[in-house]
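A single chain comes next, written as structure tokens; it is the form predicted on its own.
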Amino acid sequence: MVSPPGAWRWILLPVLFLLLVSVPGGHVGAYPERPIRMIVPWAAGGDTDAIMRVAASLLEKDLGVPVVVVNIPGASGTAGAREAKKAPPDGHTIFSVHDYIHTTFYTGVADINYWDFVPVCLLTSTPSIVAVYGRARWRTFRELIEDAKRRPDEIKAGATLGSTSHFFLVLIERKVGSRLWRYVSYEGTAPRMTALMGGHIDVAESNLTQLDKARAGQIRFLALATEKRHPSAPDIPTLREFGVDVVYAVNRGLMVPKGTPGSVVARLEKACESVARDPVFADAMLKQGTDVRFLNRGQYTIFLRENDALNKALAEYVGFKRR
């Protein structure tokens, strides 16, 4: 084989080098090339884990490679976020995230926020519900609020402080314009619901995954934080019906490390849309008390920016300060 003339050699070598280093592993290949790991920053068995395992199985069908859920719990979701942030930006690590990414940042728990990643898509929203002890005296949300206004800091509200379960109840206080509850901290949904069912606390944030407990009389749903009544539970009034303009949910989506090629992000975005349109996903989310809510990467980026501003304001309202 005849070598190119000297002048051409020095032109071609840099071009060949750029072609080799522009893709992972130094070679050109179609994405995805191998199994994808989905980091879920919570323990197995929780709401996020259950939702994302369904999503992972359907992503596999679209992408043609295994999508393996890897649970990395710890530090209120921050351990998983750090692992995802340092992963190679090649699309073979995706990060399951929800609103905690804002709350942990503004409460000083974490130094990572949504802008440390590239948004891919929003997949689901799980609307929040004001729930009380099943034998509580309050039959309606209005009765609860009027009582809380008369004796602020006496009604015990269970929450993971600095999390969505806390900020939801804080948002209600802010909209009502009065301090209402005395907060009792619990790490996670399971101990909080156990405390509520036992009457150790009076009120807590819940969702439609606990509908069986409400129907059994163990807890009572007073108001739902949606724009209109939910088809899964049409007997639960919305907060807006009581004059409290609060729409709130736990919103779950996917992100990838910064530096991930745009073509890879676009491929993942397309796969997410396929998942969101799949009736199998819709049926599974209905059983999870969760709404399918697909936003593409552009829409999701705007959503994250607006949600971040809300959570920053709530953290400041409560008195949290970043260290």
Partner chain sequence: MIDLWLTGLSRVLQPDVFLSLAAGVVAGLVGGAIPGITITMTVILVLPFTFGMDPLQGVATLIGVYVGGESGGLITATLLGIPGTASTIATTFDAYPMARKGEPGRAVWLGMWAGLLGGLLAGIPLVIGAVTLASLALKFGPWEYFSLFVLTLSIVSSLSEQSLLKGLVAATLGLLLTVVGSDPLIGAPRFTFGSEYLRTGFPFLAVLVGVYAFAQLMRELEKRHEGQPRLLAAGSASLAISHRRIIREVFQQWANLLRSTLVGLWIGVLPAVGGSAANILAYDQAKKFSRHAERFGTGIPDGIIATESANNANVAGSLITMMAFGIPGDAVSAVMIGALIIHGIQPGPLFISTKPDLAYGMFSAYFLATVLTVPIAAGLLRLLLRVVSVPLQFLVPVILVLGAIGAYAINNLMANVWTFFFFGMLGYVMVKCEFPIPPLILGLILGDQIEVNFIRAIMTESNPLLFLTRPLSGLFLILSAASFAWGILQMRRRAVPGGLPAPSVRG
The other form holds:
Amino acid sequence: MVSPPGAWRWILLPVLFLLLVSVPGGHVGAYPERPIRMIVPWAAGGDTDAIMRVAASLLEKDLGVPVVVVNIPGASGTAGAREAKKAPPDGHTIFSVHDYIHTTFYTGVADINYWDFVPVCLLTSTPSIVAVYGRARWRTFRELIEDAKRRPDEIKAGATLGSTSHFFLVLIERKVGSRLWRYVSYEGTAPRMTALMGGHIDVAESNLTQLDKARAGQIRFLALATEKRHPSAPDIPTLREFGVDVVYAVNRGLMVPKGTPGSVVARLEKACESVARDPVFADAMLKQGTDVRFLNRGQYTIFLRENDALNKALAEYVGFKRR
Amino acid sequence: MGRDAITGCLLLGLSLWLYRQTAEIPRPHFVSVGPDVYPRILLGLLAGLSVALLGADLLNRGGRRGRGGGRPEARIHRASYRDVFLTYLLFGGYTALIPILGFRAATVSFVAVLSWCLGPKTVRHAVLCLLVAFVFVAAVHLMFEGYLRLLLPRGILP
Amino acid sequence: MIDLWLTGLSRVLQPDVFLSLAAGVVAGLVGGAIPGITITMTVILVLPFTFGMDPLQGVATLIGVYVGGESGGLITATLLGIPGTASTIATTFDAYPMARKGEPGRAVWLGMWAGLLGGLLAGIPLVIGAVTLASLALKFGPWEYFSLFVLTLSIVSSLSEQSLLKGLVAATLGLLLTVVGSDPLIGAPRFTFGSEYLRTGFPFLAVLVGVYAFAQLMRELEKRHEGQPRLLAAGSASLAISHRRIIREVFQQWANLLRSTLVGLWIGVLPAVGGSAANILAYDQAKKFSRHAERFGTGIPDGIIATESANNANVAGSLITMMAFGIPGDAVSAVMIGALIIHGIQPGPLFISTKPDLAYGMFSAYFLATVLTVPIAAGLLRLLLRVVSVPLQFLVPVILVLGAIGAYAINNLMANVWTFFFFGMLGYVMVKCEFPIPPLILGLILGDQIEVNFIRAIMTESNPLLFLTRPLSGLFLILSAASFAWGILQMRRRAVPGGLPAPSVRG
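Could I see the form predicted together with its partner chain next, after the form predicted on its own?
Below is the entire complex, every chain and molecule, led by the chain shown above.
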């Protein structure tokens, strides 16, 4: 073995470098041409993740390329939104989004809103429920509201402050026209339900995924925020039945970065529609307490605009200021 | 002043500086405990501990010098520090290169270059370094991208 | 009951489920053993494979990963001194020194057998007392959580070899690091200085692996030129051990084993506490009950037995909370719940009674995975030992790249690779300044939870005295004070001339 002179290194490196650069090769083809990243701005195992993983596997079937779920949790979902916004607008990155995109904007957490993306479709809608501690003394929603009006600031409501679970309860306060709750910060559905089961909070927003806990008597569902009673739980009255006109749900859809070509968006929209019509998807969503609700990009754009105005008003009502 | 005393001073400065920064944290009126409260408590604690660290070092200075003898690091070969420095330098460069070259190219270069620099300077070793780099990256790529569907960063180069 | 067991067991022993479970154990062992790839990440990576399986087969695979991962973490902690996962931080305290003293086989197998026994013991309450235990856990309010985390932190600070003060500084720095980024209350930016990168904060996994991997590898590089024996120079010769002797050693410490199992089990049952606390608390109780506390940290069996039995019991604990109430005990069980949901099963309080086949299948899978880990680990260990004896010039870049991949995969951001690198430098500086690293990591892991529970408590009842007057919370705080007192006492005793302990990353 001979020890090479120092110059060896300087020959070796460029050769190595050339070798490498020539390895991967890109070519232009019809969309989609390679695996698609679906950015889920929350951790694996959550509601959004569970819904979107089902959607991804069905999108894959329609598009013919792998659709890989990429979880980018952090900073109340804004880390994922930021990455999605930065991604090249070629349809190979899609962003799964829900109402948090409006709330984080108006509470000043993020400076990204729905208008930074091109809407593709709305896929699902998960109706909200007013839930109380399983051994609470309120049997009906009316009893709860009357008690809350009598002693505002005493009944403890768990919520992710400045997000959907908070705004839902604020919306009720606004419709009832009175302060009702004392808010306690519990971020995420799982910690909130745990605290509700332990009686550390009295009220919280819940959804039909937690039906099992209600059936077991550990939490109690008082009212559902839908227009009509829900087929999976016909025994739960709606808020409207109590004269509180609140219809509220967490709505999940898909978007792509701004600048994505129209033909690509149209292809994705078509795939999205076939997912929404797939009985496998409907069945999976039913078991997740979620309604399939398809809106095409035109309808979804209008929906987003209206939803945005509502969230803006709610954020101002609560007292958030955009920075 | 000993090393602990210097650290204590630095940490004290850090906590005071960060304490001033807490004024920037927004405090909405509808929460009873704002997001600035907890950092302030911690910074107060850190400031107190830094002062204690400083004090303890100044008080113990004489005793420690007598007992400690030569610090163990003093014996470490200078060549060792060169290797340590080189590793940090190359890893920093590697991290900067990933978004440009993409994971594959950047990693092959990093593994080959670092193992070459840390090993004997022979032709045999150079070949071995290249081989290890290529095999390792191929294995990692197959494993994560092909099988586990974890998409590794792409570069801006094709 | 018996017939449910038989159905469950027979289902798990069918080739398809059995093979997936075994594959899960292998994946867990490998994932846990690679520094940078943690159990949580392995479970997420394996998750897509379970979509095509039937529910039991899918969950059995994930249970295999979970159980196998704990033992994989043990291997890295022992052989490299780098905790592959957060739940093996305290394992490095005694397992790594023992391995360095030329007994890697004994160190690994003590942990392996203790883990098996702890896992089996903790399986009993999983089957017969799940609902009772989980109901107890629900009684923990924000006050209790806050005080429990404070206790964990005070313990890890006072375990520090040289200085309680430095331990406390490290812990406070760790807590302060969690402040950087968006606040947990309303997402307001704190100490981000306008940087988007700092907005997401520092994920503790990137920090953990960065600090330990760099610190450990750099020390190896330093020693290389001194002609000191490198890591595992003794090699595989010392891997030959007598299992009978080791099992006897574990059984001799039955009281330690039992206590550690209980600690691990209970921490597992509590939602959102996690294996790192179980590991530390178990080590601490072993040390405090021991008659030779001063020998802890020098490579004695007691520490290994305590930490590893607690780790495996912790798995059973978090399965209890998950199966009894559908509440995730930690990040791994959150992913498992996600896997069940994708199969259309929402685990909740009625899960065991409405889906007994699946539930007993999962119980059986847990026991089977615990038992299977031992022979599979034995096979892999030989391979892994060979990996460890790879020359340092190859080991360093390879481990660093794996660490970088792991950091990246936390949330698919390059920013985490920079975090990994930055804390790699900080770790080295800390070691050089003789600051202990475990308090920093624990501070970082528990920081968010400490703040969140502190705020929740105040938001729920504005009276701060409740931290002291609620019985359990008060007890935890008194115990933390006692822990400090004990730490100071130990230090006084040690101040009498005596040799410094063997150098390790603990500092």
